[in-house]
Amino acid sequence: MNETAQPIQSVVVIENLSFSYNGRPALTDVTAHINHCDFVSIVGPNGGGKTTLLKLMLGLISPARGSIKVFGKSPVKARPEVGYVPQHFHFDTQFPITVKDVVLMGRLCNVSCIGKFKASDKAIAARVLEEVELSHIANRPFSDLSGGQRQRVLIARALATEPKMLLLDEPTAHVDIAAQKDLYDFLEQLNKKLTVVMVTHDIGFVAPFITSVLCVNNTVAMHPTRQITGQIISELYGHEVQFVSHDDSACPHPSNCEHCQSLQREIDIASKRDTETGGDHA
């Protein structure tokens, strides 16, 4: 007997999408869909509606028109299973936290109601911070951590949550190159097991990452990574967009050159591999 093909599940639907803020369009007729362990790159200019897109599939604000689904419920039913890693985290230095503590925010809605974390949220957190390879430095102070590290807790924080979806906006946008490396590193295994969504612009950098790109500014257009081109990037940022070079000469950064690569050249890279593999993904 021929076995037949299992359908793609779909994590994210968006169907006919508006929203607005006081009037203002923020998003207008969006649809998409994003599949079980896609690793999908959100890009467009700032104000362009990309965290907007996030809070919608976070149940966070309703589209004024049309629908949203995630995992086949309403994102505010969906929330437990979706993890979130926020581009900015606002706490007091002086605050006496720990790495632990940040994390164990994550089991926050299973505490009891004497305010006690159960021996299983522990467990969970100890291991999400052996996950991100942190566990040395489980009562460390939030506060000394590099911006590195402190990027690795919070996505400890959203895996603690046991989550079946990531999202991240701008993880990287305050972390050097080498940390932004590991970082991608890290997220490509995360995605061997769930579906990755993260607002970025460093399309060129994540390329080899990806499965497909979230183009967002008002309208979104979702393609597979190797119909990514300059032109398509530059048309949604409204302006010619200048790419880093692989150029000594050039490089204002010539140590640390090997980061510095081509949109062009990393899109075909991910091309080939979506070719040997004979991928679409989008």
Second form
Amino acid sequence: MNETAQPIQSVVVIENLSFSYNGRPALTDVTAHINHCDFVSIVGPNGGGKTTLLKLMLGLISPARGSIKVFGKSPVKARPEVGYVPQHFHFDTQFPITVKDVVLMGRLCNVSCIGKFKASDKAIAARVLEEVELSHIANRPFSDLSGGQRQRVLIARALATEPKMLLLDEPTAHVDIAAQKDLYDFLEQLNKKLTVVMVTHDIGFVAPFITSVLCVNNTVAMHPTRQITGQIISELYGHEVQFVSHDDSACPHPSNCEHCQSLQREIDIASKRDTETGGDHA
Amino acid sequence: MLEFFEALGSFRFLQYALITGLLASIACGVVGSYVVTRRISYVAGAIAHFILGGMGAAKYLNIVHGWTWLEPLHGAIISAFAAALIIGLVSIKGKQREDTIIGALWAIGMAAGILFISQTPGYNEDLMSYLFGNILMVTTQDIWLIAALDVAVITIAILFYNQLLAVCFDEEFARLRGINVELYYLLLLILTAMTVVLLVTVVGIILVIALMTLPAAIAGHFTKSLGKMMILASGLSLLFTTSGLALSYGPNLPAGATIIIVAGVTYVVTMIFKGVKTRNRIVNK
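Would you mind generating the form predicted in complex with the partner chain now that we have the form predicted alone?
Expanding to the full complex; the earlier chain stays at the top.
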């Protein structure tokens, strides 16, 4: 999407970053960058450091070594420009709160806006609810919703902060397949205006709109995605598929990157089913 | 029950008891809803029990050292604030296990209170009234202090409603929106401490947790927003204190204990009713 020679604006710049939890290294010597309007998927095994990377981008933790800049600032200073969407199933299901109130939380500030929300804030909340097509359930309790709906409410809350970048933590976990498809379509639309970065547990074939994949397993490898041209594979999976190419990007951990391996396995299986070899993977 | 309403016209102490119940109920519903949704009822319990130390010390200084201006209620306020600050700072600094500190404060406060009271000449009836409430012995001075605490609690709780709601619902997101989560948590604990003091005058130290959490817990079953939960919880709290007071008057039962039993029975009945309803809904599906 952004691989042409347009002037590229870096949104996240990570340089030689290391982080460890009480001496146990979580991320080592990471260098990566995310450009404006990229759609980045962060993948990797559990405990590989995906969440750590996300927390670093949000400034919830600071690196032991190296640097991370978001919109050219420290992550803490950049928070107003970043919309964060946490995992939806971590919430107290008994908490009495309506959909509208959850979304309005995106308009909060520390002390300068005490008391009631302003009409302009309410208008923004109503607009983003419209955007995620949940206006009709604005007054329903958050706890009554399905996983997919809750996820969209949390996206609306993040959008209510009017961000330039959206960070999502496993948005498709505990969401049924149909809702996942809707969610990706919606994120693809959003990606026209803002940068989208999402952690995904295991997405198998990477969706076609993703511009790059960050493989995180203590170290980070950044891969641009390339399109497969196999007609059969498209039919097999019902939509266009892309895969990570390791041939031209120096993956520092080709042997231990589980995600890369599982992708390779899936591609191999797909290739065997089709007598023509699917694509240009080396 | 009828005797109560007949007596209400002629006895000032009953009128005071009713007013105290009303004032305490408003704060109880508002702060109790925060406490229940944020799941910190054990913090409220620790603050309540820690108060005995403050009340005992105040009574001791009052009688033995002649600090006649220092009332047990003053001691309760000071110690409640102290307990809230200690628990809050421990939670924020995170160096110690919070539940250990809660348990320690709970017991240390009780122990200190009993030591002070044992060294204070006079009737041991004081101890009983601290533990189980003395709503029938509220003075004009107490009413003013309770009213002031009430106004403070409600003003803060309404003014910072959105921030406190965010801190209770999703602390991480609140932090990312630039909200000083630690400060608001501390504010919530201070509100809890003030409300505990209010409720101690109604039902006493030991029964506080029930009055703080039961109305909010019942209200939570029937409301879909925190604001509505607060209003309903306040109403229920008022209903429990008033009916408990009225029921206890005729047969000369302890008012605090009667209030808690009324609240407890209502809670159990609601749970059963709710359970049956949910089961029916599942069967109908």
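Numbering follows the first chain given and starts at 1. Rigid core: the largest C-alpha set superposing within 1.5 Å between the two forms. If you're wondering where the values come from, they're calculated on a predicted model, not measured in any experiment.
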Rigid core fit then D185 CA moved by 2 Å or more between these two forms: no
After fitting the core, G72 CA displacement of 2 Å or more between these two forms: no
Core superposition between these two forms, C-alpha change of N139 at least 2 Å: no
